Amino acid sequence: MSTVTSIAALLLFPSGLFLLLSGLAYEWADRKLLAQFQNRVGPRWFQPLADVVKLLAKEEVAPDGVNGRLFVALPIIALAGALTAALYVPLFGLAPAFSFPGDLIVTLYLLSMLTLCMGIAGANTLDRFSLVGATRALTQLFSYEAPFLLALLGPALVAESWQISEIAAYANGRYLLLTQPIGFLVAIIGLMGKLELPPFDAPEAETEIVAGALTEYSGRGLALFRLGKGVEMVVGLTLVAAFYLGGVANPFAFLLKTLVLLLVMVVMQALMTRLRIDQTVGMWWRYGALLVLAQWLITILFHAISQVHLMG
């Protein structure tokens, strides 16, 4: 009977179908807000869906000059990576699928697999539009990924573990969002970044670039490609919250914070127009890092002094 619980909570809930569902649930809430910030009526609550359920039904069409089964296989992969990364995290305030000392390093990219994938499927291509966008995906990726990969090992540091589920733990109550507050403004522009949503949206830019890296994708490709980011959504804001919100320890407070921090994310889209992608490289590999590595210095003090204060 446990076989049966545990592939049913893969393939089912928490996991699995309900996790893709909840993916394209968080993409509506993202385009819903954004609309009326900008005095639109925006989607219905069940356009995603609609959307990726065409895309299914579609036929994919391969361009000419590609390599037909990597052309294939990358979505597949890039959704496979952020279903993956999801078995560590606690989703909807139950515990993780699976746990292992280190397992946050592991999770973070096993995150960085969609773009990673995207930016070879269009590099994939001969088109131009695929090309440039698979440049500024790759690009911007590893921009954005240290800083985000620093601010998550924050409360880490501070947790003196690598591994999800105590870290989850030990911020349980702690909001360390008021000890660590560049760590989670870093976090939170990082997770925009490997989203590709605006200001960050450069990589696929339609009035410039058409889809960027994925101009040539239509049908199942496409809509692997879509879960893929709503899944990785998700999942970004789970690790947010529960390290830097006081834990997401039940489903009404998932929900509660990690809607909070879409929110967020969805008033800096409202407020900020389109960066160049030298802009968002130079600025914010630059400052974002350094920022992050003071904020830890400045932990690690503070920690020593306690200690030595204890001692004493």
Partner chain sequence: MKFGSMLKDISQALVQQPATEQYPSVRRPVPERLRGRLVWNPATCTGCGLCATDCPAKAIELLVLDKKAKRFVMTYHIDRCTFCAQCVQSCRQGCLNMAANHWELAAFDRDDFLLRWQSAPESG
Second form
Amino acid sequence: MSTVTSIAALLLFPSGLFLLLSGLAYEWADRKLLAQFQNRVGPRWFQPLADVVKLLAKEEVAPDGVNGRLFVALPIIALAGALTAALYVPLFGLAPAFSFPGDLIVTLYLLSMLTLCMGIAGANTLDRFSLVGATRALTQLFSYEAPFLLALLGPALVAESWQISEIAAYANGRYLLLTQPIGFLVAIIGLMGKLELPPFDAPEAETEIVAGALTEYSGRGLALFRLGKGVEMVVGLTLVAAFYLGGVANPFAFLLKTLVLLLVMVVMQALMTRLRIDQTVGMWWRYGALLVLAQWLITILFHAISQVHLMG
Amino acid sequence: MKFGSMLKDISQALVQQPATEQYPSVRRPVPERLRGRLVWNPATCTGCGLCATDCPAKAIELLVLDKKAKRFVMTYHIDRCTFCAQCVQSCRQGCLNMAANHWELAAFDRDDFLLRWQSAPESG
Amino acid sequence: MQTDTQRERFTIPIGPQHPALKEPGHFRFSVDGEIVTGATVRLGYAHRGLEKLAEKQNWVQNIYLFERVCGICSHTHATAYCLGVERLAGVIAPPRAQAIRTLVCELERIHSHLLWLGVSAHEAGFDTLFMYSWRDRETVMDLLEALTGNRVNYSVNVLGGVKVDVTEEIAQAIYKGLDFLEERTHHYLQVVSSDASFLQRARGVGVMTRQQAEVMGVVGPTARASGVTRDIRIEAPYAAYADFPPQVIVDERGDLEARFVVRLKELLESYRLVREILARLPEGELTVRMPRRIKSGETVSRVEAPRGELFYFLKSNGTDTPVRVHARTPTICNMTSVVRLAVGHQLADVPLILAGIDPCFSCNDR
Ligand code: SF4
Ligand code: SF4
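Next, give the form predicted together with the partner chain, keeping in mind that what was shown is the form predicted on its own.
Next comes the full complex, and the chain you just saw is listed first.
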């Protein structure tokens, strides 16, 4: 019985197929909102799905000079990483499918897998745009990864647990956004960096390096990478909403809060000019990391003080 | 130096209709002077052929059957025309005009791009 | 053109087909990490043999041929050509025609600069500015359509005058459109000179000193953004510019921000000029009679296109077809500066530096 439900959880709901589709839906919401902000019409609701279906139907061309096996395997690994990460996250207001102490760290690393795979995919080809894109993607990964991690560990600190379900339970009803505003800011900007959304889209800046690391990908590989991005978006939004916005205990709260987060992200996308890669790195290490450390310090101090109070 | 200097624009856009024109379903009124396809009024045509000489795209062919009886055949290739209106300017008799309403000229068949007019032969 | 001994380095080819280029051109940037260490350019992909074709067509047909050298500054090309032919024939177009030519020139400059603003914002990765500036550009496109009958190739010029007249109704529409555009332009000027996220891509990037600008012979707004006062509309007024002199906008800074500021301020200047022309439009005929055969001789015709000085050479042997027509467009003058300025910058800055000169490859290749 439990095997059947596990398999269902893996393949259909909440992970698997349903997650893939909601990833596409969030991608659509992102594009449509951005279009509205820019006074455009934007894509129709099925456009991301249609894109993926089209890509899946197309031939996948492996260019000369690549490691063929790696070329095929990387998109699959990337998508698998993102989907596995989803298993530990309270998606759609449901309890995570799996949970163990310390799963927060595992989830975050699983989420990075996509970027890592894209980096390797770019480096795997001989294409110069891909190589530059891969370098940029990995550089960016190393710059936002630490601050993003620290920002998500802020709630973990106060919840005194490294297990997502426990942190979510602790954060439920508590708007940590108010007590840890800097952490929230870093988390949401980090998420944008992770998803390579403007202004952090230097790794795929089309006016410079065409499509960055994925320039040589077509057909199925590209579709899988895009699906992976969608999934990562949902998982990332869920994590930030669950930790900072008072929890996502039911599907309605989930939808509302993730969409509000998405809206904030779209506003930032609309207002900013693309950062150069050196500016991105500089920003994260000079401000992002320091700010989030300051946030930590404050949190720990407060925590210690309240502990002392409790004892005294 | 400040952040988000276009905040006003994007917040206004949230309640605005998109600026994109929904062309086939919604059509804007055609400007009066729009240069659509050519129309030829043979009544005053003298068959001087200046329109054909000056046409930069060789879109006009004029066949003079009988200059006295004013029998001309005018062939107009819509697909070659660049809609420059030089022929309208060149014609001293004012026989040529560009129809503002005929501007959706795409067609499935090449033959639809060929217009052939004949001046009404005078009786006999 | 080459600014580096290109040994076996990591080179990034850009073009002829590349998302940063709206037209075909080929660049090779050798990079060291993200820093550009050398650049070469190859042009000519959009060569259509227009100058040769002109020798086979009569003077009238050629107006429309040269109008099609460039899609953006089509009227400027036709004006340069017509003014040259009129000078050869010893004919002067009536004042009202000259004023209307000038009017359309300025309206075209408005549309060209707004287009450039959008393209450059897009190259910098600021798509919101791109979308808004192009939305507002529709205003001037509609005005041009109402005035001339077409959005792009206006075909206003004929030898010896113009085809279209300005009616009161159209004048009112232009006034109204300009009021809206003026307000928007002030807003954009404020955005490009104050938005922190935009300025970190534009301020101090791609600096061309005045001396460099003079040595490389750059023209137009690109030169004026480096403090070089160079404008044909003032130096050698043509059409009605002697009666309606514009003010030259210069900026000493020479960086990308200065180029944005100069072009946006030129927009404001164009609005003023258009209003002035409409208010003091001379009365009279639109055309004078032109001979079909042009007296033999040769002449040079210079006008200020939105991108800089446009130069036409015309030679006639007394027949109804030209012997030689040569057009030299502003882009070729400015292209050296791209190759020079790109070196030492980040790869990410290159598209913006290229866009900074407002390149028009098809103009350049003819
Ligand atoms: S509009 Fe121009 S191209 Fe068309 S037929 Fe007349 S002269 Fe020829
Ligand atoms: S220029 Fe006018 S009069 Fe002469 S042939 Fe053409 S239409 Fe007829």
